[in-house]
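Encoded as structure tokens, the following chain is the form predicted alone, with no partner shown.
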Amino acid sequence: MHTLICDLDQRERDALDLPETPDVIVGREALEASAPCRGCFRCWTETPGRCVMRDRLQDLGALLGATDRLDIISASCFGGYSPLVKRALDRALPYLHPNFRIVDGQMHHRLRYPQSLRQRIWLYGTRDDGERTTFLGIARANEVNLGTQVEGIWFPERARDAGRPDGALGALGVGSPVTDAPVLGAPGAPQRIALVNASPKAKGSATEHLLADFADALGAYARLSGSPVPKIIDAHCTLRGELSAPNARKGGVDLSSCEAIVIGYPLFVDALPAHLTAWLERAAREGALASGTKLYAICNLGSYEAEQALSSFGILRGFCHAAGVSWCGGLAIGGGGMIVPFAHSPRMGGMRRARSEGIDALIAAVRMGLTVQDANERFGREACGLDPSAILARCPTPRAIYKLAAEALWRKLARANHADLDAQPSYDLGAHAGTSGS
């Protein structure tokens, strides 16, 4: 079966000269008719291979997994897909088995069907190398993670160019390190600071409680050494792609007034999770933060390997380029799991001294308005080899533990739901006829 998915509408799709005609289409209207993944992981412990929510992306698992040619056709947002495309990419966490597999090196999730996937991708819009650099890595990135043959990725100019194999052909790989823009503010402890979680699920999430050591953390810091506590600004990414706050007045939050922002939120599909993305393209599209804003990230990965976050901070290079902000580096955890289990044991004790120490590393590059890279200088910290803008904290239990542990929970949920932990539901194409295009 062909699929294609793409933010076109029809009248755009219509223009599209396609060599080939897909077999399903899933289009800018279904995409805008369904929901954001809410990362409530139900579509591996209560429906296998197929998503609870009851919109035109509830079978995508399934149709993945009837799928041997998957195109896709994407505007190109800070070098990541679109946020519409995004959406169906994260919607399609039930292609993926919950357990896990070791590809060179690195534990990534089982595929749920046997075949692989031919993929060819069109990424039009790019605004320059930069962008094009960190959407290779994300393919390539993706390549392992969902078992995928990317066979060519193109950047044309415009929609309408895409869906033909010629133009610019991308090689597939993780491309050469983009050079940060230079710190635009000058350095200095900030007074006020958004920590800005992205989390679908916000309250008892990893990412909730990252967020909370960090200020915790930094508030504890600053009276030790005498210095006036920075003004914490809490605000939450909601799936609508629009920031929320308890306290926030009609309108929204307004971040405009704060030196520095700190985003927290958990890697999807080797990149942000697509409600982030959308709020990222409006902030840079209507000017929301000042310019001079120093932004920082947290994230946290299921896999073991802190390095698969580091694909995503090239979509946050990449949006600080087009806002006019300063991309200062970010915090990537692995093996976040052990996150929420662990969260009230000791700061430094075994199960959270690694994830606490770079936590403080990002805190002392904060409160002294540098870069990551300039503070792991300034204080004799080793930096990442393959990005010197990124802290590494690794997972404190062994990896086959950590595998073990992790696949013993998704059995004993799955048993609980009485469900079948390696279903492989079919798709019915007869059935879906006109419902997954337009």
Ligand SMILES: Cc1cc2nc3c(=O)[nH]c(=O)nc-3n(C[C@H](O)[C@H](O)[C@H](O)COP(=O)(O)O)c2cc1C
Given for the second form:
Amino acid sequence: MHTLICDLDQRERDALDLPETPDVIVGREALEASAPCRGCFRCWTETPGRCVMRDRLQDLGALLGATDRLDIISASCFGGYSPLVKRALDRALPYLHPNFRIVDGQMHHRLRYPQSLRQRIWLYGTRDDGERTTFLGIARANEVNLGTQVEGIWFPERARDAGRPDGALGALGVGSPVTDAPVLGAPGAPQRIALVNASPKAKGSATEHLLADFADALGAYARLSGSPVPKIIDAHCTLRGELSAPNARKGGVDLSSCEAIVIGYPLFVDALPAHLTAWLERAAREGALASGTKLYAICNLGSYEAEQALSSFGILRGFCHAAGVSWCGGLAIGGGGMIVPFAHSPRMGGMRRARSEGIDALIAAVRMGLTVQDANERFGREACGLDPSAILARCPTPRAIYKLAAEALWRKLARANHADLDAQPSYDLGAHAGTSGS
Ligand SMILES: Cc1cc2nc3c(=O)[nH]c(=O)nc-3n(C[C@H](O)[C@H](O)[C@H](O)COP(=O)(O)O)c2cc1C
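What would the structure be for the form predicted together with the named molecule, given that what you showed me was the form predicted alone?
The complete assembly is shown below, putting the previous chain first.
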């Protein structure tokens, strides 16, 4: 079966000059009518292979399981997929099996279905080589993660030129290394720091614990050194792609007076969750952040290897470029499944030490108003070879133990729900005619 996922509406799709007609089209109308992923994992533990949200993306896992050619047409959003197309990719989680496999020495989820997807991608409207380079990294990471074979990536300027495997559109291999723009804004300690929690979970997320630890430790270091404790503005990025805060006035949370922002998020399909992408797109469009604002990130991920998060930092770098703010680097924490269970163990004990040290290194950069790279140089900390603006925090247990513990947990949760973890729901093309797509 040939499936097309795109953020184009019916009129825009009609204007495409597609060489062949896909069997199923998941277009703008279906995507707008569907909710972003809430990160509940019930598509693994309650209804394996099927999302529990009853909308037009509910059977996306089964659709991909029945697909052998997947085409994606998406606007570029800072070098990642547009928020709507990303919404589909996040909702494709049930296509994967919760158990793990090792590919190229790294941990990834097993595929639920036996056949693999041949994939072609058109990312239209990229702004510069930096966005194209970022996207090539994400596409490569997705290829491994989702077990697809990418046959081509094209970067047409306009949406209407997408859908054709045309060499003139700039095929795979464009892009060149990105260098960060010089950091704007005054050096020195920020007085107001926003902590944005972009986990879709309302409570008890790993991101919540990490940001709380960041705030506690930041306050403690300021008091110890006799300097003023910065004011922390806590905000949550909602599934609607807006910021909310307990005492925010109508019209949202104003971050324009913050000198530094730390965004905490879980890695979703090698990139930012769709709703965070939506907020960033809006923030750039509305000029919501003051020029010179310093942006930092804390990303946690389910896989063991923290470096899998690096592809997502490229999108934040692209956002900063577009929004006129400064990308100052991020902390990536592997083995995210260990964060909540050990949130209250000793901060420098074996189960928390690596991530506490990572948070402390990030705090050192934020407090001095420096990039992670500059702070590492100043404090003689070894730089991450893959991305000097990143700090990697390793999972505290050996990989085999993390894998065994996670798989045992998924199986136990599925058993409690009388669910078959290995189910392979089938996709009924007839039943979905005219509903899944346009
Ligand atoms: C839709 C979805 C996609 C995910 N994609 C990835 C991924 O690409 N790589 C990874 O290591 N973990 C992935 N995860 C796992 C999350 O990053 C992980 O569970 C994280 O610890 C959740 O953090 P939180 O509790 O702060 O939301 C994904 C989870 C969901 C729900």
